[in-house]
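Here's a solo chain for you in structure tokens, the form predicted alone.
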Amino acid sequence: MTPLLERGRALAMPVLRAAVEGLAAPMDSVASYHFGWIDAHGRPSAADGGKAVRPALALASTEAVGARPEAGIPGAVAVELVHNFSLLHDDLMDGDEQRRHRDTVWRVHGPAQAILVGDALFTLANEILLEPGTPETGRAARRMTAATRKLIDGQAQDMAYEHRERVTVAECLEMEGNKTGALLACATSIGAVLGGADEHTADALEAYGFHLGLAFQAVDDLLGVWGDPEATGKQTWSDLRQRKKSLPVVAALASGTGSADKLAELMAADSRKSQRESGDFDEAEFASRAALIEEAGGRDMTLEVAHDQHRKAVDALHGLDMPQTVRDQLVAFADFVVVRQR
């Protein structure tokens, strides 16, 4: 974990935890399970509660404009709540059974609680952000609302693409920009706004976050096919099991190679099978599909996107007047994004 992440967790997590534990029962305990603070039986747990990327970036953006990091805490907590609202709903919609090495909320507490607690976290995010009642909070809330709408648009696109035989690379990148890039863009501007930044500065930091989000998602897509389950906390070949049109798959299908043709035939056959039949594939079948994606260039192209978006993220910081220590942290975090294993 980078120093930026460690510091973000130290400052924002106590406030986040106090807010979540103030929810009405049983939503408080269900949410606490999701965050890894308790186990399925309500006992204290030291489970991995996530990297807390968004709070760390929000606080760094506050310092980037010369404000104290405490000024950005409402934004840091709000974006983390929105992120986890989306995870609770996405896990249910995608049928994901594991997150952070544990059963997902809908598996433990049922689909209704997953939906309800997700809604509660989203509402709580808005309450926390607006509570100070300053002009800056209004500006910050508008950015978070716009980002949340794009996040939902991205999830809708992701689900729609699962039922299409072909998706273009441009469509896939647009979806990932909405689903991942928008909230990271919000995180890296919301703290600056709360710290009194002008729109030009906030927009530049937002651009850094958007491109960082695309790099982050590209790496996530690689881990979703080739990631180590011990590191990712998900099943082997997790995205292939869900038939996701992630970037490596889309890039492979667009390559025009023989491997792409074979992959397309297999995926077309999938769409004609029942859910039960398509769920019976063994590990060798998924390994074969991963090999076809790699042979068709899907892995290399996705890695290329990750590095290109990393470069654009760092370039967005050029010309911004900020403390050198903060600039170094943001650049180091962008570097971390493209080499991470989880």
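The structure presented is a predicted model; accordingly, all values stated were derived computationally and were not measured. Take the two forms, find the largest set of C-alpha atoms that superpose within 1.5 Å, and that set is the rigid core. Positions refer to the first chain, counted from 1. What changes on going to the form predicted together with a further copy of the same chain:
With the core held fixed, the Cα of residue 40 is displaced between these two forms by less than 2 Å.
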The other form holds:
Number of protein chains: 2
Amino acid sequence: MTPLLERGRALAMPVLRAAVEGLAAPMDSVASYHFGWIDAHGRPSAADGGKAVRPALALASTEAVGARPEAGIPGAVAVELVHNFSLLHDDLMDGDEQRRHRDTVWRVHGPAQAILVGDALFTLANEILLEPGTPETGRAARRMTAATRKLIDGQAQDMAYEHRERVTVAECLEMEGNKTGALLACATSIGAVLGGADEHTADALEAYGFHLGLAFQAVDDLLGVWGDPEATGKQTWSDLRQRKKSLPVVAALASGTGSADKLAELMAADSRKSQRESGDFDEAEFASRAALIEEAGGRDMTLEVAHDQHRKAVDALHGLDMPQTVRDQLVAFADFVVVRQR
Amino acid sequence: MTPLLERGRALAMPVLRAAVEGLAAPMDSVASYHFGWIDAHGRPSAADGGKAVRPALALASTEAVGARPEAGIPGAVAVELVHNFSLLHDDLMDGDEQRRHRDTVWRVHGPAQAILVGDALFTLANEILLEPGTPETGRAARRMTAATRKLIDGQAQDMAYEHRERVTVAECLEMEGNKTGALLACATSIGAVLGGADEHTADALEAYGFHLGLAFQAVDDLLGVWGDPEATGKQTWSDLRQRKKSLPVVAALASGTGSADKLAELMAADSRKSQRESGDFDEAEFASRAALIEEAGGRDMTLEVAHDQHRKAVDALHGLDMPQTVRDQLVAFADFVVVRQR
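Got the form predicted alone; any chance of the form predicted together with a further copy of the same chain too?
What follows is the entire complex, opening with the chain shown before.
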């Protein structure tokens, strides 16, 4: 874990935890399960509750404008709550049964609790952010709400693309920009807004986060096909098993190569079977699909997107006046995002 | 329909509709179906989209503080969006298949769209309310967020009480205060806040709305058992069919009378059957339960709550300086709520 992440976790997560534990029963328990603080039977647990990337970035953005990180805490907490609201609802909508190596909330506590507690986390995010009642909190809330709208648009696109045979690379990037870029963009600017940043500075930091988010997602898409299960904690070929139309797949299909045609044929045959049947393919079947994606250029293209977006993220910081230590941290974090193996 | 409701609909609903129709596809269509503007096949429709009570009250509250009603429109639209967000999610959580004589969204478009479009309406409410970026919008957003938190708490209580044999009258009233009172309280004050009301005035108008909400709910609970299906558009004994622990039922069970014991026995026997089986009871079975509730005093007690809350609502307006026409409208609306047959 980078120092940036450690610090974000140390400052923001206790505030987030106190707020979540203050929800009315049984929502407090359901949310605590989701965050990994208790197990399915209510016993204390220290499960993986995620990397808390967004709070860390929010606090760094506060320091980027010369304010004390404490000023950014409501934003850091709010944006992490919005992220987890979307996880609770998306897991249910997508029928995903596992997150962070544990059964998802809807599997353990039922769909109704997943819906309700998601709603409660989103509401809590707004409460925490608006509470101070300063002009800055209004600006921050407007940015967070705009990011949430994009998050929802991205989920709508993701669900629609699942049923379509062809998705263009541009559509895939737009969807990933909405689903991952928008909230990271909010994270990397909301703390600055609370710290008194002008709109130009907030926009530049937002651009850093947006491109960082697309780089992050491109690497995620690579790990979803070629990641080492020991490192990622996911199954081998996890995105292929789930038939995700992730960037490598979409880019491969759009390449116009012979490998693309073969891949398209296999996928069309798949869609005539149930997901359960095709989930039972053996390792060799997935390995040969991964090879086709690679031959069609899907891997190289996604790697190129990761590097291109990494460069754009770092470029967005140019011309912004900020303490050197903060700049170093933000650049180091962008580097970490691209080279990470999990 | 009262003039207050007509005016609210005329001013706020076109703005709400334009905003909803601006959602990304397919969320715009799903939401348009929910509001009754199109049918399940996407054809134009003029189905009942609800009485739009909340926008009407919001605009009246703007006028109560001497501002032009237009100033309250973002609040009127936002609060109606929050109401409909909660309907979309509650119908899915509760498994309700019908609303306003039509199949609910999750039945027509599936659970995932009901979740996503609910989220989109809640987000849109925040966007519209925060957009002007004035100090008043921040105050209004804080009040709306607090009301939404209560709405969610109320739904959590409602779901929990369903599985409990005994619920106290106080618990039932608290739940109804959260589920119905809080958002009506927000409706009757949010427009005033946007019109520049001080906190004292906003709080008094909020008290009017809170008690109005409890009176409204008590009458709803009466209509749910003894309502004329011709007028309500619901089935006879609809709340009994749905085994709702509504106020007349809870009050009857808590009465300590012989009728209460008989009712409790019948309900305990019910809970050993599936809902489908007990939904097939004949009219005589429901009629005899309704009679037991009435004998145990559940009907009188609920009527008393309705009148008591009506009086408290009207009392909350005393001492507030407002144009006489607005006061007359608010009092007339409270009267209408208590005497309505549907």
